[in-house]
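As a starting point, one isolated chain is supplied in structure tokens, in the form predicted alone.
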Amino acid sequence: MSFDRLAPHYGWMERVLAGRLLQRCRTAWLGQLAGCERLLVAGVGHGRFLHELLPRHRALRVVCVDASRGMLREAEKRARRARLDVSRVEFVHARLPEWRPRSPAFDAIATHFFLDCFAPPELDAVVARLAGAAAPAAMWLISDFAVPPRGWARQRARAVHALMYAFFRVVTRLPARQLTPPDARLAAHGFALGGRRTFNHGLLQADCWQRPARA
């Protein structure tokens, strides 16, 4: 799986196809990061999340991990062009679940339109690796596609997902063929859903998961 071919085009593709919708989803729970010191962003992609994250949380240090060198270059280039404080950001080229963090545990994790790239067996390993990098009371922000429970919105989402996965399988050799909700896997590693917001008639959702603080 490689997103290198898409890296130079992903920004304009998102603007044309989704406008600000994906960014609204990414940043839905941004305020919850107040007080956090270390954030791990897995699958940073073209880095649009950083454009609202860094100015809002000026003490936060961020590690961005991505398997695509092209996406990492694009994310850093866009951040520098926007004059963001990249001195607080470490860009790491690595593939999950093989990557192991060298630093202390993160008190927050963000995965935006990332977990949907993995088929069930590998998704288990990716969630386990990220959960292992999280502090005991860590927060996990997730934005991703979703399937509404019923009606025309459900049928619409299935059609959109089929087109999306077919495209990415051809262009990036994406291993996943359909969306696998990560909820049960997060719960198995001690995270509880603290809040969920949906967008575009349930096609997108933004979650805030939290590990309870130890007594």
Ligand SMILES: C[S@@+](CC[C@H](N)C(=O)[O-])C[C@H]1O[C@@H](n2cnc3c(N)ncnc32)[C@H](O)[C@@H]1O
Second form
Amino acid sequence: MSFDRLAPHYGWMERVLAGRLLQRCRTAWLGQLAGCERLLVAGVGHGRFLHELLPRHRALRVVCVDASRGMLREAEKRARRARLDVSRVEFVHARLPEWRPRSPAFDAIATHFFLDCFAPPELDAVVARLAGAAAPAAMWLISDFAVPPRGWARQRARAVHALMYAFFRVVTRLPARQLTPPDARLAAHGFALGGRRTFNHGLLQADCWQRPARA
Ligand SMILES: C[S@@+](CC[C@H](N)C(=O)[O-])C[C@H]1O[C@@H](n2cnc3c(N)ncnc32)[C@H](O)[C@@H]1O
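Now show the form predicted together with this ligand, given that the preceding structure was the form predicted alone.
All chains and molecules follow, beginning with the one already shown.
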């Protein structure tokens, strides 16, 4: 599985197919990161999230991990071109769940359109690894595709997901065949859902999960 082939095209494809919709999901809970010092972004991709994150939180240090060298190159190139403060960003080429952070206890984790890349057994391992990299009272911001509970929106979402997974299977050899909600896995690692916003009739959602500080 590799997103390298897709990396040079990811930005314009997103703009054409979704406009600002995915970015609205990524940034839905951006304000919650106030006061955080260290953020881990897993599967950063082309790094569009950084373009609103870095100017908004000027003291934040960010570690961005991605299994695709092409995507990381794209993220760094775009960040430099936009004159973002990349001195606060470390780009790490590594694959989850194998990757272990050198210094864990991140205040916050962000996974945008990343957890939906995994089938159940690997998702367990990825969530466990990221939860292990998080501080006891960490926050976890998640954007992903979603399945609305009923009606035409549910049927439409199913059709969109089928197309999307077929596309990613062909282009990136993504092993996941369908969406696996990560909620129970996050709860198993002590995170509780603090807020959820849905977009485009429930096709997308942006979550803010928080692990309560232990007494
Ligand atoms: C669908 S893209 C999402 C990119 C970006 N986060 C966004 O919001 O558009 C998924 C990203 O996760 C990366 N990825 C997929 N599986 C991975 C893994 N096992 N470990 C690390 N990165 C991975 C891919 O290389 C790709 O850049």
